[in-house]
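Encoded as structure tokens, the following chain is the form predicted alone, with no partner shown.
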Amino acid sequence: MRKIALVNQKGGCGKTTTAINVASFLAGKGKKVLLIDLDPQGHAGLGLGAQGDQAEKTIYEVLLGEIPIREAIQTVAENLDVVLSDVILSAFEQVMAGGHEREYKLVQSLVDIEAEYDYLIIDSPPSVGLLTFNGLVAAEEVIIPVDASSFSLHGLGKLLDTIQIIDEKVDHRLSVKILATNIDRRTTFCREVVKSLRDRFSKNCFKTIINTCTKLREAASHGKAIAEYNTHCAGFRDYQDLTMEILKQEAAMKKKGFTIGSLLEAEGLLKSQVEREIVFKLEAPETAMVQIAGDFNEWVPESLHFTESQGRPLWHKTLSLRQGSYEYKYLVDDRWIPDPDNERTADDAYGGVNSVISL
């Protein structure tokens, strides 16, 4: 599986448009493609006619270890599957603050499905944070869309510095390609931007240029890729050419590529197939003393960590559990309560109920 992340901390540069249309064209060429939306805005899903805020399971639950990624996958077209996101993904960085191996949550989730796809396309958020780091660690290739603006050119250097940090921190080298987007060749400024990119990054620029095209915006507003919306516009021809350029690199990238399992094994992060990380969460006042106890810790209460998520006081704790069924309860101050977000219960020995989780 080739793993490509679309990254740029600047919004409006064509990152999501590129993710949607490259994924669609690859699927049209008979490649089995998985598109993962790591942007809390959820625009990749919207651009393909799927809405994350209406999905039962999203990438947020996957990253927290609550569900395997297979349960969040949706099919939107022949050969094209997606994992959606919604605004709650914004809380991921807060919930995982100080968490162990937090940059590896996405790559760990991909182990079981890697052999099922030819391509993984990751749409990153317009920021350089924990979500983007997860995307970069899971990828082997990076496409940086750069539109014709001084802000994009300025931010490109900072983004390359971030990619260098990934290389140094986890010894994970990424193949970087720069894509000029939203280019109006009639203007001197746009022509100069393209020339500047090719002069400075001659070996790392795509030959293809994505020209300004209103039909691309129209297609996204209708929840369609350009190949489904209009096959006679510049946007269709440009993304078709870009996809062919990516496909021509396939043989070379396979030689350089890595498997998810090999990366995790090298980092000592490959989990036992019978063990999963589960995030327990409870909404309770910041002034409370919140603990959890259950079969998994011999009913010895352990403290949860406090964070504020979207204005809500949230307590959380991540536990690694082996396959099996566990009963548990929260201890809030001096009061035992079952998990209000878990409908599965079992009678306890005191006339109440314990919450039950099965893995």
Ligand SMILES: Nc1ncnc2c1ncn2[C@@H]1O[C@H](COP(=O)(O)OP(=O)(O)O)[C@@H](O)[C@H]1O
Contents of the next structure:
Amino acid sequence: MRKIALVNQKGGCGKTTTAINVASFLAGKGKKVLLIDLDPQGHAGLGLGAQGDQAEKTIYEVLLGEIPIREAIQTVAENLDVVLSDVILSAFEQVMAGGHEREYKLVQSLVDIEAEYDYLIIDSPPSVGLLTFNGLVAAEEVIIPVDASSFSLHGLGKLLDTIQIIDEKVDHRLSVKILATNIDRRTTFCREVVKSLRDRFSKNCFKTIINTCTKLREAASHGKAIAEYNTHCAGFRDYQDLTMEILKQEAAMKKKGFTIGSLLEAEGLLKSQVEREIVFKLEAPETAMVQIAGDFNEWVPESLHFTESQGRPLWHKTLSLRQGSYEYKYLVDDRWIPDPDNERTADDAYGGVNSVISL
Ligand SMILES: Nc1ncnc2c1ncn2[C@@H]1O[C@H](COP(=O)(O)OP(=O)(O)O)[C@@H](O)[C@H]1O
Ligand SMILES: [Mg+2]
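Given the form predicted alone, state the structure of the form predicted in complex with this ligand.
Full complex below, order starting with the chain above.
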């Protein structure tokens, strides 16, 4: 399975349009395609006419590990399946705060279905947060759509930052390509944009350029891919050309031989699936600022949540921990204290003790 993520922290640059139409053309070429929408706005599903209703299972439940991905897959056309997103997905980052392997939730969920698809297309939100990183960890290839308007100097800087973040985060595994989108060739500005992109990124730039085409916008608003809506427009030709260009790279990409299994193995994740949820609790007044730090979060304090339990002021936090032994401490306002409910301690380097938990 080839895994391609559409990424750019700028909204409106053509990520979703590209995801929808490349997925649709690939399916039209007989490839079995799965499109996963990681954007809480849910535009990818809407653009393909997928019927999302309240009861529908979405990528949110999948990322939380509540359901296998298979249960969230729906078929929208021949060879084309989608996993929809939902606005609740915007809570994912907060819900997962401090959770272990939180960038690996998507890749872990894919193991079951990897063999069933030729292509995985991942649409990302307009931010470089946890959802986008889940997409990047799962992907092997990244397409960064750049629309003419964002190609100010500021836009270029941000784009380069994004590429760098991606590279560092996933250890230079990704093949990154830039796609010029929404280009109006009649304007000198747009022609200059294309030239600069090619000068600057030569090999990392698709030959195909996506021209401005109002039919693309119309098609999306009708819940259709361009091939289903209008076959006599620039948008149709451009996305068809882009798909051909992507298909041509197939052999080269296969040689790299990444599979999710090998990736997971490399990350030592298969072993680590024995994670356990541990609830850390501390009684302290509501007015206090209570945090926890330890080996499991590189000693970077994380806030606990406050509740009242049977009239007692209680701070708590749930962390997913792998097997192993961890030292930790609470930080109450600016005072470090060991866990009063845990007798096991070890000397810290400062004449005090840390609490110790073993799983
Ligand atoms: N080549 C294009 N020509 C005209 N409109 C486009 C083109 N590409 C995208 N659009 C429109 O621009 C808007 C933003 O595109 P979209 O793909 O949703 O961007 P993103 O997913 O990056 O936020 C949408 O209304 C879309 O229909
Ligand atoms: Mg989008």
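In this text, rigid core is short for the largest set of C-alphas that superpose within 1.5 Å between two forms. Residue numbers count along the first chain shown, from 1. This is a predicted model, so every value here is computed, not measured.
After superposition on the rigid core, the Cα atom of residue 12 is displaced by less than 2 Å between these two forms. Once the rigid core is used as the reference frame, the Cα position of residue 115 differs between these two forms by less than 2 Å.
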